[in-house]
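Listed next as structure tokens is one chain, alone, in the form predicted alone.
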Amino acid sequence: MKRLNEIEWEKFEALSLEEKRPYLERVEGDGMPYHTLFAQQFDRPVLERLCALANRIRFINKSKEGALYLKGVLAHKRAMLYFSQPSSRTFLSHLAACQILGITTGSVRDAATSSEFKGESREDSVRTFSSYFDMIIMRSPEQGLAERMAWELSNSSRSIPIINAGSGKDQHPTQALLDIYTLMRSFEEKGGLDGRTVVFCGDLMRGRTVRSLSYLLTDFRNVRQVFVAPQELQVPADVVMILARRGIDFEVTDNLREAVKSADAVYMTRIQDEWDSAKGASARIDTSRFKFGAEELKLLKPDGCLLHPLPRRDEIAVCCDRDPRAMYWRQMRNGMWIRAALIAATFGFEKDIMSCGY
């Protein structure tokens, strides 16, 4: 096994994400990560453990009885969730998760109230939070940092492993894996995810939800990804260059209403306008095509569904709430259980939570 302790910083950072991946799995070998840093890291059979594994601790959960076991399966371990950006639901679904296995939490979600405004740097406050704490959760507007603290860490006397719960423009995986799981379940009684159709619409560019969703979607079989949206938010080069190097069947295009005709699922995204680099920039841009309300729904199949990583402003109408197809509010829901099975998989406990007795 190749170790982040074997490799100087200069050479990892210059790897491919692929030749990265093997410097970050766990000293099992199992294929499980010990640092989760990109959607890159998953394979589909890597996918499909962690999804039965959330799977296995919901339905655990059901009972009191299961949910007082799942509480000691990791008692003895403390996370830190190092959020530096502002975040709700990827905070909250994090901390309900670590409450799920019963890992005690602490928490920075501003630098100002961290030593961090005295002039500490992020690498000795990482390492401070390694004194103290088992694992880090952290988000960042800053492009890379929880891969740069991974290494850190892995080259210090406490290596803990770190979960990028949000990294600048470029990653945010554990909302990939809650994105998969959530398209798993929507389709699992429907000949599965294999063979569809899968629309991104919004703010390409900057999505990062979007950049690592869509690598994940390669996993699967003939899935047919369709990017919408203005030619200023249009997806990025380098996921274009990664798709048609794999041989994905993609389009790019600025039509919302063609491309629901065939969607099997929709994927909304906000406009990413904390990004502008001048004030005001993304208001310039006309979006009043893209979006989302009951003309578009009358378009979606009846088995398609209506995805949003959320927060949502007026892309995704109101009136499309209540629709069955409308799955955002789950795929929120998702997220606690597909963080709490990654969490356990990454301290290794994902086959004593799948043999118990409950």
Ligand code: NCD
Contents of the next structure:
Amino acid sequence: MKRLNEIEWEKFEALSLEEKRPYLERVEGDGMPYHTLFAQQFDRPVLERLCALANRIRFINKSKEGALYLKGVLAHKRAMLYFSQPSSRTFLSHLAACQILGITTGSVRDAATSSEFKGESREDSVRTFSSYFDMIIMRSPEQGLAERMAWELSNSSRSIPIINAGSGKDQHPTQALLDIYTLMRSFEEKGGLDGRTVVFCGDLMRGRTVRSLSYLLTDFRNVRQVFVAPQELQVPADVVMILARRGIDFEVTDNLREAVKSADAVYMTRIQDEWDSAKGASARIDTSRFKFGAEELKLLKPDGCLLHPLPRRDEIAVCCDRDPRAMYWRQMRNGMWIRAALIAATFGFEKDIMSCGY
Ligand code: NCD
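Based on the form predicted alone presented above, generate the structure block for the form predicted together with the ligand.
Let us now look at the entire complex, which starts with that chain.
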């Protein structure tokens, strides 16, 4: 068992994500993460356990007795939601997940209301939170910040787990979990996710959800990945390299309609123009062919599905919303259940919940 407090930061930082994984697991050795920082921490057995736990939690929660049982599971824990970047769904679904499990929460959503505004470092802010809380769920525009904070906390006298709720343009592991959970549920009674074709479309260069989900899909057998984007926003080299190294069948194209014809799932994303280096740079890119509307819907297989991490702009036409293949609303709700499962597992309550009498 490797421990994060037994390795220097510089040495840890230099490891590959796969090499970092064992340092981030629970010391109890049940394969579940202690800190959740990136998608590479989840292999297929762990994904399947988390999805089963999410299914179990949503089932238990249906009855009042079950919901009250769940509220007692982590009633002795407090979580801090530290979001220094805009968020609706990720914030609220983590909050709701905590509420389901009886966790008391606190939040900072704007650095202007915390001592960071007075010049306090993020390290000091996070250490402060760890004095009052038992877990930190954090979103930050800074790539790698959650990782650095996890190391800091594990090397402090009060180590508490960190969940990365989105870091820079880099990773969004809990979004990838809910995307996988949604895909697994969508294909559950149709032969499963293995052997499917998943089409990603939009801003693949700067969308962190794409990087995390693309990696998780490599845990499944023969899942083909197709990347559809204008050249300027195509999937970055590091993602392509991972796919090539893992022997994944993938294609890079700018033809959405052709890609949709072969798709089992289409994952649309918005243009992430908040990262533009020059104001208005994204607006100059022609994105008109990278939108999903009535015509694309006609091309999608009858048992295909349409996903989006949300928020959307005009990349999925509202007329698609009522189609049974449109999964994005369900996907959003799935996020609450899989995050509840992840939090329960992080605190070591997987077995209790799976074997309780409800
Ligand atoms: C995504 C994000 O923040 O990366 N949103 C989310 O968490 N559901 C996608 C986006 O902002 O486009």
